[in-house]
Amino acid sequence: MPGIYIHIPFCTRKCAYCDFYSLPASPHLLQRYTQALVADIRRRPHGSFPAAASVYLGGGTPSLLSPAQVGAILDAVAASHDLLPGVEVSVEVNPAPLRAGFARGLAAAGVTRVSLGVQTFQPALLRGLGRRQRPEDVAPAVHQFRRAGISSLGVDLVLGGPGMTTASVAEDLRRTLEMAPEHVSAYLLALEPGTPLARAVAAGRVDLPGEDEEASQYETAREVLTSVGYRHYELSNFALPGHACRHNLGYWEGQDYLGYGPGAVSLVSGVRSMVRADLYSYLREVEAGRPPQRVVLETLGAVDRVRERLLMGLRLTEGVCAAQLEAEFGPEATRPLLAVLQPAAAAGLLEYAGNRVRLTGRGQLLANEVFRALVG
């Protein structure tokens, strides 16, 4: 399921744990960027990129855009790309008070799925993550999107953040389920090098939960959500039937994707590239009628592609079809990497079901150990 990713590189304030490229926004800059993005999408040659199953506006904070700006971007995508019937169109939204008509405007622009970056409902824990939002704004935002007819609503939660406990996670899950979202993401916090939170932890100013506590929080999320009908389809993601995030599934299944905007990454026919992460360079190039500067990050050979397919595909609870990998990339590229996984299988972290290899329940808790074997 190939997808199209569009990066909106603006935030009102950068979160302490975030390493995505973003800058402060202004109304003028948002409009200028929208116009450049539309021109870039309409102008760029796309060759034989297949019909896309998903379009995803991420960031940054895409909800800083107006519905009209989102609509202009989506119109450009539809005019320049083949899109499959029923294409999933997702927008990340911060749960701040919504502007009048915002939810209806997104629905009218063609948005079918909204992902709310809740993280936690507890003010002290939000401050520990460097977020300013108010938990009381979440339910009204959900209500407005429901009234607007958005057919799929996701809530993103963080586990393992400063001050978080199994009890706090259970409370966040309780409040999440009160809103009955179709999708819940529960991500263990990853310390990204160079972020304010990573520096604070390294300096001893902030403590994070230990491994046992993180495991307890993760198991709590898994047990609570699956007990009420959510399917645990990826390490950190749970969905009601028919509501798995199609765009992210494309990444985990090894599909090609196109990225637009500064810092956006593409993977097309084994070549991974990135638009230079510099907003003003991007604006200058596009406004002058030139393609934005793009850097080739790597060209993946057969072994690299098998490794990546395993690293991404083992995140899925259904795992990876080993026979399909061998048919696609050949036994010479596939079998040595499958052999690398044998110690993990012997340790009970992996299991085989027919031609599929997948993480066990214990392996999901220790997934990084399996992944390190693949990249080591």
Given for the second form:
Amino acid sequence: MPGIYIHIPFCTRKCAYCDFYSLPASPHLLQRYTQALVADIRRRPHGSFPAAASVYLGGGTPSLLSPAQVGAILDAVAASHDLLPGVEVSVEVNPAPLRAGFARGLAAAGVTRVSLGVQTFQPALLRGLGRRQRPEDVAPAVHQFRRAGISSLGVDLVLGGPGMTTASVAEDLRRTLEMAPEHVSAYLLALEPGTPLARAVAAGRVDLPGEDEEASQYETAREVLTSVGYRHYELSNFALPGHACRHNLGYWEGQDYLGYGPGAVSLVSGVRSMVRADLYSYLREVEAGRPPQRVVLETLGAVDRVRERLLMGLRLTEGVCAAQLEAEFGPEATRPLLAVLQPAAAAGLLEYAGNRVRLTGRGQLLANEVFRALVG
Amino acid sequence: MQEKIRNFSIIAHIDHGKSTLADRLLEATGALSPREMREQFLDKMDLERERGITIKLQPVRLRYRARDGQDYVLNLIDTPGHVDFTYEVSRSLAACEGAVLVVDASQGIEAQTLANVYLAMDQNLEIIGVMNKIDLPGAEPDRVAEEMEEVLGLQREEVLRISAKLGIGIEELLEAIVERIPPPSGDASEPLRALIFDSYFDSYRGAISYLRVFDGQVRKGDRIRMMSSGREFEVTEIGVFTPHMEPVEVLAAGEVGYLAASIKNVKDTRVGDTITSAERPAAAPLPGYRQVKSVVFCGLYPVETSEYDRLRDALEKLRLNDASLQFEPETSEALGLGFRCGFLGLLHLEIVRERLEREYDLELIATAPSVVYQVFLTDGRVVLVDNPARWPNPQYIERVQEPYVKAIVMVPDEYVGGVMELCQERRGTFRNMEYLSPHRVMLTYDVPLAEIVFDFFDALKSRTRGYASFDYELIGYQDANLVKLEILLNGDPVDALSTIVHRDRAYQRGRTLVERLRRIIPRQMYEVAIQAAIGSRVIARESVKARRKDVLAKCYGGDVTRKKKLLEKQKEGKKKMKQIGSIEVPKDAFISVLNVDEDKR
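Since we've got the form predicted alone here, give me the form predicted in complex with its partner chain too.
What follows is the entire complex, opening with the chain shown before.
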């Protein structure tokens, strides 16, 4: 189902491993940005777009916004776009002490799903990630969202961070399960070039767990979470039945999406474009009544779209339906790409189940081997 | 005319300032306008400039009005300063009557200098001792003058003290060249005899010979004959170096210049050959010509198999200019189609490889260098083996001989222990130790060439903190107890990784080699077993564990484009690996066979 993404490019502090576009924010700037977003959304710069099943506020740190600001943005979305009944509205929240009425305010504004950026419950490991937050703030935040009626709560964890071990991951999972979230994301840390962490590792100041250790941590997460009823529905994502993140599923299933805010990416009818990742240029253009500057990243032909459907779809545990791809894009665009997957299947990284092709358990940890066959 | 000619070379160790001195001579005699002056004019190739070494010779003709009021023609024939090119040096020296020996006033005599001075003495050249860099704070002119007298028998008071950098003593040197170096002898009315001391390929004029006329004369339009091959050509141009090439009417006995004769290939203008007249040939060639032989061999393979033809073209082009480069097609099970190439030595190998990669934009895998072994078979035949992959089955081998060199190392006395230890490790036999001065020692060892080829120079540098100078010459073959050490990946021998080693060292080398390969070969889909074996006996084993994690944990709508690019880049990177069976091996692995000794420290 199509989805709408709204980027909130502000952080009080940049994490050591993050390479997303974000800036420090003042209350004044947050308010100015909210107004610009509202104006931008209300102007419907994309023209017509099918009814959306999800709205996602990501960042950055969307929880820097007040409930009123979130409400204003969501009202603008509802006014300019068709939204399907029961639309999922997610907000990423930093687990800091919540302002009074924040949780209730978000719920009242229409937020249905909250994703908490916990990363780890262990202070030393948090420092290793360059995050200033206190693990003891998580439980009260969860409590407040529950009381406010948020029925879909996610916890984001990092695996493979500096100093992390299989034991520390097991401990993080234990603490996570105490919160009884409906959704858990467990991301193996990716070292992004140019980040402080990447520099520290290159300089030998920080050691990361080795490949074997990372694999064990991932396997631990997979095992622990699936054993207590979570479905492992995507490489890094787990959910109780009915709680998979609908918005993200849209990306993996190849749905169109709209993105608002500097750095946000849209995919509409095979054209992927990005709003220029420059806050002030965005503010200037929108405040002057013009659409923000946009760059086209890619125009996808049939083969590209099949490739992308496979790249994204194979991330899902249920895999991709080959028959459906062929029906949508035709055998000419589909079959050669299915054929390049053969060696990976022979190597036991992929398996076929009826019309579907999907990663095996080993293939999940070696997914790039499969993905590389598809690109280039 | 002949009375006013002086032909000379400059002999110097690397870094002792030869090129700077040559520049000063050009400047002082007005051979180049200031506009044309570039640092180190005579070193033509970029590679030489970058490495500060001279590979090819570039002669130059200087006009000098001496203090006696007379005009002289001084022909400077530059010499390369590396052991790989000893034969070329000897031919350049043979074209001269004198040599200017440049010694650094703080470093003293180095092994390479000594070797070249001996070559000059063998040719009966007049040697003018020059001490350079006297302006530097570390200069010890008295000590070095004493050393020059002790070791080389030069009169210490006749050694000139100069600074090429500052231009001190340049005129005195020019005067000494005029006064002390004899004019060329030889008779212009005799049949033509001219020595080729270098050649290069020019795409318009064909192979150009650099020559020194000993007897007779040569003109444009003359028919000439190469005395080694008997091949004849018609001279299309002759000239001199000013240093730019400048055509002249005639080159007569005593003169130095160049000759073009529409010669298609430098193979027909061999260094050391004698050119004579086809109409009126000389009775005998000038002495000293020999065919240069390759001493070190290695396989060169394109990383991309499809680049084979480009590699062949590039090698052929290089050979146009470098008659000493040998190559023939070779097939390796591991590496596919490539070439077995023969070189004068390790530097020559490196230069060729670097030029192929740099000038022809090729990505190459070089296998470990090998020397030429003489293998005596039980059936009485003797085969020469320059490629470990062609090593005969041990059951048919009666005995093996390997080439030995006399290695000379000059070193401050505090490092003598370290050098002796190194020579011993490298199967050297001690020959001699001599004090050049109270704190400088000359050590002489007989060492198998194969041990020199394996990284000897780097090991020497690291054990003497760069204070040692080193030279060697081939002295012949000796019996040796050698075996072929094979490397197996997942049980299959990889021909390009096998080496010939001494039996006593096989275990150690096998051990370090598999350990090194374990570190170099990245983890793959499946475990990779690395074994070292002699015949069917495995002597060392390591394994590279199967890869367990290779996944992009996050991929959402906003970063698909970037993640796709990342995957493409990874895929591109993998293409640079060599696929051996199902195993991806980085190209460095093949040369790592060379550097095993570095691991021990």
